[in-house]
Amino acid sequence: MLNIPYDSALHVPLPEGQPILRTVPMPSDTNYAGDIFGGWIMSQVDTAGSIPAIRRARGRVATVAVNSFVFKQPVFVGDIVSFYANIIKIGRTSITVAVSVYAQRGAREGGEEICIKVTEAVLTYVAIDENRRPRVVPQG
C-alpha cells in the first residue's frame, strides 16, 4: 500500500459532464523523487486544450502561450488523471483554454477513493493554415 498523505480538505468532487482526456501515468513518467514528471503533466495538458481549440478552429492550431499553470498538488503513479477543458476566450486568430486536472486515487489500494484537483492552467492557441500562417476563427 502507498504512503500518501491524505488531507480531507482537498478532496473534490470531479466536474460535470465528461473530461477532454483520461489517463494514468506510468512508472516511466515519474521525476527522480518518483512523483510524476512536471514537463509529462504540462504535455497532458497541452494535449486536452489543444482538442477544443481545433474543434472550435475547424483545424489545426498552435500553442502560442501558456497563461498560466499551477501545479496545485503532486500527481502519482496509477492516479487516474482526468484533463477538463473550456474555452474561455476567442479572437481574431486565437482561442485561449482553461484546463482543470484532477486525480483520483486509493482505489487500486483497496482504500477510499478519494478525488484532488492537481493543477490548473491556461493556454493560448493560434488557428494556423497549412502553411503554418495564422488565420481568422470561424465565426460560430
Ligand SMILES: CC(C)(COP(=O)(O)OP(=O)(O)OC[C@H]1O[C@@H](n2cnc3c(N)ncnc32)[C@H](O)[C@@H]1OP(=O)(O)O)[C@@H](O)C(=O)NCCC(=O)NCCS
Contents of the next structure:
Amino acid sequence: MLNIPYDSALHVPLPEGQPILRTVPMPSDTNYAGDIFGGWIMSQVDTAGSIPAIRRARGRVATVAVNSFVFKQPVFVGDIVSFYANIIKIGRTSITVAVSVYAQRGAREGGEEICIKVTEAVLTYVAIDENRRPRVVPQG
Ligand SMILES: CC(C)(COP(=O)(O)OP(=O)(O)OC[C@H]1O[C@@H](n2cnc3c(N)ncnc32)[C@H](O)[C@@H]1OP(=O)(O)O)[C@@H](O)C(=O)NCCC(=O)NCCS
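Form predicted together with the ligand structure, per the form predicted alone context:
Next comes the full complex, and the chain you just saw is listed first.
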C-alpha cells in the first residue's frame, strides 16, 4: 500500500477559470516505484501547452523548446490532474506558453479533498507551414 501524502499545508486553490486539460492517471502511467512517471506528465504538459499555441497560431505548431520544467510534488494514480496554460510571449514565429499543473486528491479516500500544485513548465512552440518550416504568427 502506497503512502499517499495528505499534507493540508500544501493545499492551494485551483486557479480561476477552466483548465485547458483535465485527466486522471492510471496504473499504466506509473514508474517502477509506483508513482506517476515524469514522462507521462511531460507529455500531458506538451499537449496542454500546444492548445493555446495552436489557437493563437491559427494552425499547426511544433514544440521547439522546453525552457523549464519543475516537478514540485509527485502525482499519484487516481489524482484529478488539471493543466492550466497561458501564453506569456509571442515572437515572430514562436509562441511561449507557461503551464501549471494541479492535482486534487483525498475525496476518494473519504477525506477532505486537497489541491496541490505539482508541476510548473514553460515551453516554446513554433508556428509551421505545410512544409514544416516556421511561419509568421498571424496578428492578434
Ligand atoms: C520547430 C522548427 C520547425 C524550427 O525551425 P528552425 O529552422 O530551427 O527555426 P528558427 O531558427 O527560424 O526559429 C524559429 C523560432 O523558434 C525560436 N527558437 C528556436 N530555438 C529555440 C530555443 N532553443 N528556445 C526558444 N526558442 C527557440 C526562435 O527564436 C524563433 O522564434 P521567433 O521567430 O519568434 O524569433 C524545427 O526546429 C523543428 O522542426 N524542430 C523539431 C520539432 C519537433 O519535432 N518537436 C516535437 C518534439 S520531438
